[in-house]
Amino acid sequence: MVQQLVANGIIAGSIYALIALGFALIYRTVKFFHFAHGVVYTVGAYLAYTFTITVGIDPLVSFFLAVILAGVMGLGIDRLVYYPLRRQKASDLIFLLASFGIFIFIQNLIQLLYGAQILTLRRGPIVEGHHVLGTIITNTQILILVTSILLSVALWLYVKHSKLGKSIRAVSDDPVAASIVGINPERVIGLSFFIGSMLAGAAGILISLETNLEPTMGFTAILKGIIAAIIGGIGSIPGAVFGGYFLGMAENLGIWKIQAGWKDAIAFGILILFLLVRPGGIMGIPTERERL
């Protein structure tokens, strides 16, 4: 029983890790709550349903188209409305409300063009999972495991070591300085939130490989995404990661005595504790009294 919860802990935070990972990334380039990560979670995972359903195209192929678009999505809301709304130096509160606009726009324009009904990205007959240390693991999970792996190590090696990488470091820590020794940080933002957003898109199409399809999908992933990242300290990737799989494992064994209907309950609970323990996350950077 404890070995299950822990596997399904690992591969619950494996689709947090994704979430939180591109939250992390475009919260460092513009310092603001980009809600509508969320949706682009949703868009990705409707975009693959289209091209691999609809459309007839082979599943690895859709995948990667969608993954592409959802950049390409992120990038245009960037581009569209926070582009125009950073010339005019807007405030946070401002930036927030309007990405709170384009989430509630996108979500119901999905359940417009594809109806409120559940639908589901897997096909063929139902196999039955591997048995593994006292586990049952099925092909899809390993696929979600993999995958979120390969995904975050890439992402830390490109902003570790690449020019690019550097550059977006470079814009986080302050935008004036790097513009000033020759970084254009317009460009640095819009490349963060293509990157970002193909992770979104790419967390919702291995979920839905695993559950299902709803236009209301990206809420809950939006949430649980921030609260990973908060955990692991808003900001920082491998913080990100560390958040995804802790408040996965946390969500899981927590309902070891407990209803599942209690998961969502869990994980607010631990932001709670996190906030009033360490407001900077595990990862974070140190509040002024812990500086001093």
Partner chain sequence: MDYVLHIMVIASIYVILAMSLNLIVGFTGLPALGHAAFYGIGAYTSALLALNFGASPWIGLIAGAITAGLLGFVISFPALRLKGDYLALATLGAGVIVYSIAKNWVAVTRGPMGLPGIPGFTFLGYPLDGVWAYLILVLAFVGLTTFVIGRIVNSPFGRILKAIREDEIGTQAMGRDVNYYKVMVFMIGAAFAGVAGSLYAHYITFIDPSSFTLMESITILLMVVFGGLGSLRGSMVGAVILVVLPELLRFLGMPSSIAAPLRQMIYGLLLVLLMIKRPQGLMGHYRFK
Given for the second form:
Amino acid sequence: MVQQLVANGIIAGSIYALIALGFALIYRTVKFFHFAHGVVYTVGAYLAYTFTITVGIDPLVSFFLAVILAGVMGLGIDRLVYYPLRRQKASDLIFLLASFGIFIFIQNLIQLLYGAQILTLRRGPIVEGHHVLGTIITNTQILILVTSILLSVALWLYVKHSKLGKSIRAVSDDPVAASIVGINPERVIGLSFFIGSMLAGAAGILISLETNLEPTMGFTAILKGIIAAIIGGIGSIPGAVFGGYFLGMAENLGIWKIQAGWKDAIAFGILILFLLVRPGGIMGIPTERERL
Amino acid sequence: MSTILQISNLSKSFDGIQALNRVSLDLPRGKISAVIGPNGAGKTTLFNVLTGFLTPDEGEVSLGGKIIEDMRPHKLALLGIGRTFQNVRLFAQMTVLDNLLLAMKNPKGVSLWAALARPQIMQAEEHANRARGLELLELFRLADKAGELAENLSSGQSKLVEFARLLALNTDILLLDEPMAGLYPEMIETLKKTMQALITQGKTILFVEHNINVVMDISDHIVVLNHGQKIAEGPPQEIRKDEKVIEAYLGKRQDASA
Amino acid sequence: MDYVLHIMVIASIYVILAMSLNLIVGFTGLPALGHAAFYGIGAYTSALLALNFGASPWIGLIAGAITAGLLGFVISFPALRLKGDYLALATLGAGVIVYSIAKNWVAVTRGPMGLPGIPGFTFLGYPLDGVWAYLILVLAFVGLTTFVIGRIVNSPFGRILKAIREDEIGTQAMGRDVNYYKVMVFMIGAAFAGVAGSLYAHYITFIDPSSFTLMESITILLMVVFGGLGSLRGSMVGAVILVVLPELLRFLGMPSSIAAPLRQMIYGLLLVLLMIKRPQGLMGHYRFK
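Show the form predicted in complex with its partner chain, please, the one above being the form predicted on its own.
Okay, now the whole complex, with that chain kicking things off.
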């Protein structure tokens, strides 16, 4: 029983980590909560559904297409909504509310187009999983785990070593200095939206291979992603991955003795605890700066 | 000479930088004292600790011989330690008079009960406070700005309104963070006279100031900070001659203005 | 005719919700995203007292206001330490936890099955069965809410709330205990939302957790922002427009499978456009800082 919960925690954590990763990458450059990240995840899944099931393209090709389009969509959200707000020097809360607006709009557009019912990307009968260390793990779950780890490591290496990755870090540390040395902050922000949104799209597709698609799926997902990012220390790449797995485990072990319906309450309980006790997250160092 | 505020061994560090390092000083009652020192000496940090906006790592503060246990900002303001800010902090989207009214005591009118059920008591108090507020504004010839939103004032006017607001708060000790910065010469003279007049009313002033002429002119007592440490203390004529001070502060200042 | 009156009752309930949230968000500047939690706890308290103990809805209304006020007390704690986005997130989280309790504590709330058969209000022994009678009752509470919150925001107490919205540090420097005011504002705002919940429960006679979701909190916030932060008249106009507007879709003869998401899409789009074009709302002067 416990082993199975741990395994479930790891799988859920893989998804949370991917969402948190994209969210954290975007947060690093723009410093506000991009809540609509959750609906990009939903769109990724629905695009994959449309390509494979409705149109009938080869799954791999269609997943690839869906991921790219999710990236483009994130970029579009930034250009259409956030860019004008940035030019007005709007406050973080205005960004957050606008982000809610985008989320609500697109989620309901999906519901209008596809209906509120549950859809599935799975084809053929459900195959029984492998028995590993007293747990049952399906091939899909292995795929989720491996993809999540590979993408996390790739992103980490990219941000750490590539030229563009370094410019992301430069912009997040000091946008003014970055623009003085010739880095165009808008380009870097666009890039982080593109990459971050591709990660969200990938997460959406992976989860719909494992469970189902429904228009509201992005809502819980982004909440968990944000919680994971905050637990890990907001804006930190390794922190987001760690936070994702931590949250996945905590939720699943938390329902060991109580009903599964309490998962969300547990996640938010952890969030509020972190916000109050250790707002810098596990990886972040809480500092008392001069406030005056 | 009696001490009103006794500061002993105050230390405060941020991310490994020692902003205040075991600073002790006695603030003489009914006098004007100044804190000077180069940028980053810890002057504003000292003010922030004394007004409760920062918690000291160690050390304590006594008021009238009693150690202050509860160092929350509003408690210190109520105990009689008021301040202005280096970057003027007015309530920008409120009127000038409302800014002053916020500082004034209104024990009867501020309660929820008064707001809901006793409007006449609330209004009587408001009326008296408004009159007092206009009087204070008149001191700086700003009474005609009473209904103006604070954000529409010039920077000099904002500075004076903040000072008037501190007078409205009516504390025994006034901590002024660079009160003269950005003021016209004639306004500086007015402010100097106002500070001296406050002393005759029994107030105690501690101020941070870069205008060294003003400091030498009106201070009874000067404290010099450098790198978070007190390096000298005494009346203006002694400070003027102090080797360490000349090296740490006056010397640097001459370089900067050259 | 009854349909129009019904819409007016619902709009009036939202006016109470929007004004009470405006006290917290608009006048004091605290971004609270869990208002539906107060609304819900008021509704559940009142409904459960009536169903399990046969209590009069009037008693339920008072009890609902008190339990919501107590929840406001608890939820105000994050507001003492957190600011901006983080406070928004913490209050949102508190809202999700309350929703989760309503959904999962089946023994008491019956979970997603909801509570049917909630009795209606009576007045001096006469049941209020007509929709118009309910409308008068709800409007009386709109009047009470306007009076109380209006008095508060126009008093010296209210001046301190606005000062907190402007500059917390400056307010503390004036010798004002910012924490006390934040707690009070949350309790008062929550209590009125609790009243709205009780009015709703006894009017509709059925409640389930789906009426008190995060989406509901965001809708109430949208009404406040749309009408104007820090403007009570704005909250009235905002709530009425946002309740009535989607009803027009129904007149166009749309099935609810289209009208429901379309309504939400309008809300979402409106929120985005407001933030870009007019963040101070229709009648407000103040923007989020």
